[in-house]
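Shown here is one chain on its own, the form predicted alone, set out as structure tokens.
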Amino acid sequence: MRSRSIALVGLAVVAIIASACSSAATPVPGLKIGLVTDVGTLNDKNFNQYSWEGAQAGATAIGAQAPQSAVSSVSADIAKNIQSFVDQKYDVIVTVGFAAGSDTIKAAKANKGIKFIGVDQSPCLDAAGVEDPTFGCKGDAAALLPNLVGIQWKEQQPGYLAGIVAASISKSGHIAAIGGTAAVPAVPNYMLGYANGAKSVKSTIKVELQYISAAPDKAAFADPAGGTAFAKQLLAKFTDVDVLFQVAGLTGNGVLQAACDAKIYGIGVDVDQFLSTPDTAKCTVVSAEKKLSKNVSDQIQKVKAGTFKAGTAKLDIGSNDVGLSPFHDSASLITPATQKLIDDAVAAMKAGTLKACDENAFGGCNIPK
């Protein structure tokens, strides 16, 4: 009895020595996946926090490695963050922002092996498969970089339903935009719709486009204090302004901010900024949102199934993938009337009879000269 629970106290010992070694010897399951901030930081309240959020659903749900972050505090950082996870050898990597665009091309096209996702990018080559800065276009990305997705959005269809919401509960007939800057398509896109929204309920209304910087800077995107010290500038000048939308990410949260501080209407911009910017939840009335921690996660997804498809992965209202957030707290506004607007505006531009804005070939705005 005594030899035959040694032989048992051995054998366990074997089997639990073989499972120690067994499980020293397996890898981590999924893929390596690697996030390269927009400049700012990474819990910016808004673009890069969401795509963020989203890198880590989508390696949640392949069940692969949590993902790991690169912050880029200025643009030349880009280039390095990408370098630094090629060289660390990960499979996927996210690039946020529209100034990442060239650096996601670059780095795409000397590693074919790594999928790279652009968020707010749509890759733009000539026929010898080069960047073209003219936009041009004339090579077929899809096929010339098979290993890159960029994520772009028709901006314009949310900013047209926030503009509606703008001259609906606006009581002087005078709202405005402020972006970050023009130099990032998707910012004039969310501001041309929101005016033409608004003249699409008031005619007469008047409506304040403009732009904090020209360049898609720290400025731009990430300066807080900034954006309030400029709004208070449209504000002094404009007083009878009494709704104002936001399109320049964190320095954009300045910008309620100086809602906030006016008693007048803030809407915010990419994701709910009622949730996402509790201080100035008590203005913000709406936010023209993108589904950005679910586009991400989404894209994500493709590479592990297999059905990643390269190119420009061009998201819409009639995808749900843009729209109005809740209305929250700011519901009451909100009459049967404006809401009919709403709806009556969305069912158009699903079915391809109203469009937000004159488009290019791209599926953005033209800018007015």
Partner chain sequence: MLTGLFDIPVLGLVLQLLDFLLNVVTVNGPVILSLATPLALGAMCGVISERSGVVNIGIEGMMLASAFSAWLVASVAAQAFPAEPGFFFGVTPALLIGLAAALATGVAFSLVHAWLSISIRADQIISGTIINIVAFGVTAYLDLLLSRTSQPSGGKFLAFAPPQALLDLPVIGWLFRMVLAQGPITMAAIVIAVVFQVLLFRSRWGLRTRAVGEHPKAAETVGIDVIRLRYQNVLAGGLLAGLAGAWFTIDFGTTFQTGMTNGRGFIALAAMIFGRWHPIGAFGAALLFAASGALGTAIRTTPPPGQLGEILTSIPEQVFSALPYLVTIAVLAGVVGRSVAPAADGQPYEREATH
Contents of the next structure:
Amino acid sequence: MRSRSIALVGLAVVAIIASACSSAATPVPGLKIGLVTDVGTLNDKNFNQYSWEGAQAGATAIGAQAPQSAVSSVSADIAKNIQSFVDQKYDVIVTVGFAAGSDTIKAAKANKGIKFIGVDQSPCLDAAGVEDPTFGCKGDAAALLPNLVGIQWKEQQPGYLAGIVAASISKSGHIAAIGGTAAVPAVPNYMLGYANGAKSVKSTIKVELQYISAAPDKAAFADPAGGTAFAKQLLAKFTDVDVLFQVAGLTGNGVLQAACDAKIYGIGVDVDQFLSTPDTAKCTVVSAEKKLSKNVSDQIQKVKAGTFKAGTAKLDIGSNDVGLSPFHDSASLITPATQKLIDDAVAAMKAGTLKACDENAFGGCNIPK
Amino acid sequence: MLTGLFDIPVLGLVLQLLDFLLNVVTVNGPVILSLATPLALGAMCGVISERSGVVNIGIEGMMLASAFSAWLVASVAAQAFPAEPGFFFGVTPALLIGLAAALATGVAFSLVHAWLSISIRADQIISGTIINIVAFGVTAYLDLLLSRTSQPSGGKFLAFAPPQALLDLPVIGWLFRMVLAQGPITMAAIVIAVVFQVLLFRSRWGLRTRAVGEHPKAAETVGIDVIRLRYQNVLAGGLLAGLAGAWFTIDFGTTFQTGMTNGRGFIALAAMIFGRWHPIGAFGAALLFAASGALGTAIRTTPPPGQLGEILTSIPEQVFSALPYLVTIAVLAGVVGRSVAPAADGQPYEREATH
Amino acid sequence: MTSSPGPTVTAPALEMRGITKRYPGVIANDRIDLTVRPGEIHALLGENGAGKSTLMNILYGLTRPDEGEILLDGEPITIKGPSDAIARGISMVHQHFMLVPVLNVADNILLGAETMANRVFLDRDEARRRIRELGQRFGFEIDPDETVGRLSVGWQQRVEILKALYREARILVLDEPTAVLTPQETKEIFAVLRRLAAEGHSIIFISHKLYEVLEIADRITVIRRGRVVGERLPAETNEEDLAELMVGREVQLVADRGESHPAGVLLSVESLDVGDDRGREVVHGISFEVRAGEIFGIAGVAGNGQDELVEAITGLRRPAAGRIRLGADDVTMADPRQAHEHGISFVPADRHRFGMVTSFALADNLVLTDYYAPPYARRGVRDDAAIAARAEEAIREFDIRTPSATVTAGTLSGGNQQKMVVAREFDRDLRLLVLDQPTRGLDVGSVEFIHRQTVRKRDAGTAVLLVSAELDEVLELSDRIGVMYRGRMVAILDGPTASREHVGLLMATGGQETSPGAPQGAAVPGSAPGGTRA
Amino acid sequence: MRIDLRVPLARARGLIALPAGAILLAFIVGAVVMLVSSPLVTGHFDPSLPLRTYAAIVEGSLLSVNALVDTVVAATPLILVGLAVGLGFKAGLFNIGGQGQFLMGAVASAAAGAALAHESPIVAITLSVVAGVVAGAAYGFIPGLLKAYTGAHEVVTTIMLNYVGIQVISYLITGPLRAQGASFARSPDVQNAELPAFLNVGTGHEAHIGILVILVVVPAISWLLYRSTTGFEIRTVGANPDAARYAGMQPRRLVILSLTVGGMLAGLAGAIEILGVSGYMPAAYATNVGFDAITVALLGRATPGGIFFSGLLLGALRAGAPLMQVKAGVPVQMIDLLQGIILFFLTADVIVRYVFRVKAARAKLDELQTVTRSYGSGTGKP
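Next up, the form predicted in complex with the partner chain. The previous block was the form predicted alone.
Then the entire complex follows, led off by the chain already shown.
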């Protein structure tokens, strides 16, 4: 019995090592695409998930083999996962989230032959081409790191449009937006745009802008129950609020839940939440979208086509990379007048005559004090 | 008239603070109660288990696993048995099946804990740690795999809608709103806390439980089966943790997320200690902790005016998040009263007398 | 079934026949027969460790016998656990009370025999009523709502008896019920027991106190070393006879101790008061002296304050009042380390709890109290070579049977473990050697060895303080004997001339030739009826 | 003279039989889980999935210099925090606070590193590491003090302090320590305080000098425990507090000391992670090291040598995880699951004994069993 079990163990070990050695070099044609998530999970109904769908769509579009994902469960995993794709000679590596920014820059610098796509990142380099520790961003990222593109969006623009919708459908003249944390620029971008858009419709409208957490932690982005509670509390205080915009990832899905429970209108964020979170579809009027999936897919296709452009891709409404989702079941709420306000605002933003917020040098919003 | 009092130095500030607290609690009563539910149920899981002498730090894991299975099973069942929400609490077959799954999961995990800590006589803290690690690992693993084939959830229980006339009553209308306009699990938690408190101190089971947790040998000498009673209690605790888990995915919310209990199982543990191992005490502590969170939120969203507002907003919001933990440490250390665990808590029991 | 002491021959309520229980290396019960009649107070008399408790644990289902049978009203029964015993009307009052301190009296009594109002809830009102009623019937009234932890020991014992009565016990076993009681309380309990017997309950009264047994029992069975050595009626016997039966007249292992040549006073204890863990004073104003080169033995029934006295002298316990001096040094407030450095060595009674670390190597245990000082350590660094050398030396010198010095101490036999402790504590530069039950549970060879070493230390000029519940041991070794009774030193006798009977009587009675009447310094102060708080 | 190896060999087998059996059984259970879930991983039932998974882990952790470096880098904090937990076990304490102590060490060294970013590397590194060690020690000292003087059980206080720690970091990084100009809340770069790499430089699998600490710390803790008198006192208190008092030791002092030294080790681990791996600290720094370390300490039976090897084992699993995801598509949480199951079999050693017919002495966690026993009884004061 004993010697038999030892023999079996030995056999298993040999098999595993043999299999490890043999599988080390299997040539596969086409571009190999890998995706490294932010800390969390792949199915966050948000950045990770839609970047992943974008990677898949991009791979399909260029006829590459199906991409592979590596989920980071702790902070230290991000760099390790990127490196793992590098070692496996992947051609395109998508990294998701601002927290992966530094690791992506390091990897891009060390592996010039690999194309990196950093979602929600903006490489900030000093003149020497390394990440700028003082965030002065004097170096030309496009020239210094020609294999890295960071994708960012002008979230204030879809936020502005969402604000127009909110002000138009609000009967009480009191609306709200709940963000995960102000410590991540995308969140206040959305929310300031939202406030401005709403005021553009009705200058007297009251807009509550609230943040759930000081830090981009679990409470801010990964705690649906906490989001529901926060929203319920806000709604308990401001009983006349009748439109609620969520900018808080998974936590925000709980915010939408609270909107549904209170039978008021909710507005989704980042992706078309009517589709992505069916449980709250019935009260989701519209979503302020950035076309995550499409943009990641586009970048992959650019790699294939040789039109890859390094630096920061600041995507805006000009290229229709941000905007409002379809209204789906809520189309009846949108009067022609509202639709016109939206269309006009889109046109004005495209023309550059309308700024959704007080923009800073990096295309984000200056946060008023 | 009242506001005049607010101008008195120091005392006025205190009065303002009380006014603000009262305001926060009245306005947010229903939310606080709702948020306290998983904490209270988790804490009662701890109470029932530790009262019989078995330490349970695996509440977090049990809740997480139950939340997952409630969500998964309800969503599968919703496809198999599609139905319109029923009159009471929007009940559907799928939700009931999901609830049953949550309870079963809670029991299954607590069975592992019971076996390790009662039969194997392993260290009970290690056993609880195992529950936490395995529950997180299994749910996260499966959640990730399942999400590749996305499916809609099984929905959720709805809050009860009491007659408006009842809610509009002065003063007690608030109480009705707080207690009645809730989902079934929150309401159940209130009932369970009361029933459990009564049972623990007035029933045969309660008497035996307390005796076994304090002095198992004495219980054995009057013919009580210590091992069996501990099993019963730990499994019953599993039911409560299962119910707490179900709250996350089929009562308060509708979806599961990896690690979504987010440390609430440990706050539940804190509530149990703060509540001095009493069901009602634990419930009260859970309410207090939930209120502490609500207070933190209220200070940021709607700070009171004047000097009080300046003082309160100058406190970092993290202080309010950390409050339950700090309070628990203070209670354990005897700074704010003292809370002493049942004497035999954590000690495995060996049946045979050796002399 | 042969002797028929009563006026009418009644069928026995309980019979235990040929009960045998073996533990590794010991036969705790060796074919014991015991017959108890209805309405009889039957005393089971024997020294500590004679096998009384084992027999009663068997009766109560806590221990399974290897052989033998139990008959209740002539019917053979098997008792699988306490619930079986209780169901058959057998109840037991354990020496260490089986009460839950945080629960009140009523709940403690109800536990396991709950009176229910319905299927779920307890009927506490009914329970209180019955408890009061039982109390009245048997002569003590108790507040059912008082928390047990706040009752004095005497009242806790009444709760235990009430527990049995509440279960309608017909056979009531009391294990050393008076060990922790004051004379007054003892009297009161005896009154209760007599009333119980008068109502037809059978009582098995376990004790080693002769006068008590003579006072209370209808019949006496004496056990020695696991065997029944005699059965007596109180009218037919006296304390001397019983003592002889109980202690036996076998050849004792008398150490060849020779004559002592004491020098000046080394240890002097003056008016020492010491409290126990619960803050009650259990040593009252004790004064005595031990001279260098003599063995001062303390005789006494366990639990009369000897442990606390010893702990106070060795630094483990702070005295409440009084003074302890070692030569010219005041060591009253010394901690264990300071006591050790003053030259006090201590062989504790519970070697597993205090004297050793079972999971450590033999060598480490041999330096447990000396590990920090040269030659075993220098500047906080252990010298393994010195420790190993020490171990080799001690193993040789004290004849510790072990495969090597690196085996864990827990794997050694009890005798060798004690030799290890003795080696550590004896073999150093010391002035006072404190021995607390040094040979408890050891085999004959080890006992002899330790006795011989003790005498050697004495002859080398060390003061020896010996505490033992084994009267023989105290008598064999001591040059002078102090007898402790309820926290007081009731007599100091000359060792070689003291008689076993006299010392035994002092131990059991505290110096009163008959059963105690007036209180003699209550071990539990203020234990008046009515559930006074301790 | 011939040396008989049979006795030491038999002893070694007795020591490793149970952990090895537990690991083996866990891998088997893990394989079953993967088999059952393989339709969700690859779209069809795939009997080769477990083999491919384990092969990828082995390749990613063992079969190249890069892989070995990854393993050691991942193992370093696990070993350090494992030692912190193990030292607690030796003193009869269950230190669940490794997580919080690690985070405190991390944030303190990040702060010091940022403040000293332009000092000379020797100064910057030294002071930053010291800052981390001191912060970790302080965070271990608190539960030690509470335990010694109020009896507050360390299991509960350390769990609570872990969560308090998260809030402290959130406050510091979003407030006083926040890097100006950074697009999200994080501390400034530590720059000159960064631990230089000395092996494999430029490969993305650099070994930083921080890992060398292990070579010092493991022997040092071993020395402390087994060669110093303080270590003897710690072990005595852990094994038998009454005997410790009898022997003239001071249990309170030793409880505080053990938890404080444990905090130092965990804080050191935090400093090394920040200074050697990430270079800054984000407000939402995520780590599992505190809980992984409990597995490490238990698997290593709380001895420094055992912790060294079990830390390497878990480090290997963590290092192999990325390749496992990339090549086999199995989610990283499989590693958490494996770890939990290892712990389960380690605790339920009757199963291991039954399956492998192990008759080794019951040496497993017995010495740890005193830990929880103090939980109830009154104050729990040492």
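We call the rigid core whatever largest set of C-alpha positions still superposes within 1.5 Å between the two forms. In this text, all values refer to a predicted model and were calculated from it rather than measured experimentally. Positions refer to the first chain, counted from 1.
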With both forms fitted on the core, check whether the Cα of residue 264 differs by 2 Å or more between these two forms. no
Once the core is superposed between these two forms, does residue 90 show a C-alpha displacement of at least 2 Å? yes
